[in-house]
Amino acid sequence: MAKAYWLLKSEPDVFSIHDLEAAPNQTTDWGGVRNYQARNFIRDQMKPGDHVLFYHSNAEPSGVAGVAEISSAAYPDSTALDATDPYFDPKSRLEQPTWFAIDVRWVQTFAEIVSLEQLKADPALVGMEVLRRGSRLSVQMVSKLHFDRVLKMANARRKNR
């Protein structure tokens, strides 16, 4: 199966992609996503090997932060099933869970975010699903277009330092 590409996005004051950076064996699982188009790409199409942009969302500026990777197959969300979590489901159980989680292991911090302003000005973005006006979605498919072009401005601004 090929490759797919993602973008996922946190408010870095709740995760950062320092703080997955920090993480043990850099790395932590993915869980609390409460849509269920997230949940169906998390459940039924992310897979080990998927690169992820990390995004920092609702942050000054919000944008791109470094590179990530899926580490797991989707599992059952543990925090769906603990009633003291903030994100548990009365509805959910282990045996049918309703919301699943993956694992995900840092790659790469860039040296500067690259802005959604600068993901918006750039042409060779057009379609990117974070940049469709109204685009709330916390986990989205990336192009490997797409991806390639955001890497390739990361890169250019760390030369440019």
Second form
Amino acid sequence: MAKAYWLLKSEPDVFSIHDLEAAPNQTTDWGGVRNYQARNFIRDQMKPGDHVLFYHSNAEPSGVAGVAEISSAAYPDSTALDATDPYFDPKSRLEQPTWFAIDVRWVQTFAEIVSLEQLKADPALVGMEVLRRGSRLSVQMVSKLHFDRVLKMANARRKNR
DNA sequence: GCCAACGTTGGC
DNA sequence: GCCAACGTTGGC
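Alongside the form predicted on its own that was just displayed, please also present the structure of the form predicted together with the DNA.
Below is the entire complex, every chain and molecule, led by the chain shown above.
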């Protein structure tokens, strides 16, 4: 089956693309997602090998910071099951978990952030979810066209320097 | 720090 | 089932 393309948001003050690159096995468990639409993406649609745009939100500048890939199937989010965890959700049970996590592995850190401003300015990216006003979903589906375009923007900037 | 845009909660 | 209140996200 064809690989799918995603955008994952993270606040770099909390967890950045550099943190992912420096993590053991350059991999982290992507947990703590508490939105049903995002949960459904994680649980039902993400597959190992799927491509990920790693997006820095609440950042200076905000934008796509690099590329990662999904490296596991979905599994119950342990942070929801641990009563001492800030993401604990008493409604979630191990036998019937409400929330799911997935492993994300680092692939590439862009030489420079492809900023939200640049993304907005590119006519080829019209319709991209992250550019929608009020778009708050932390897990978003991205078209292959848009994914490739962002990669191209990141590489073009490098060559032009 | 402001505030628009949401998603969730809870009273009814 | 409606919807106002509230909390959160995230750009600016």
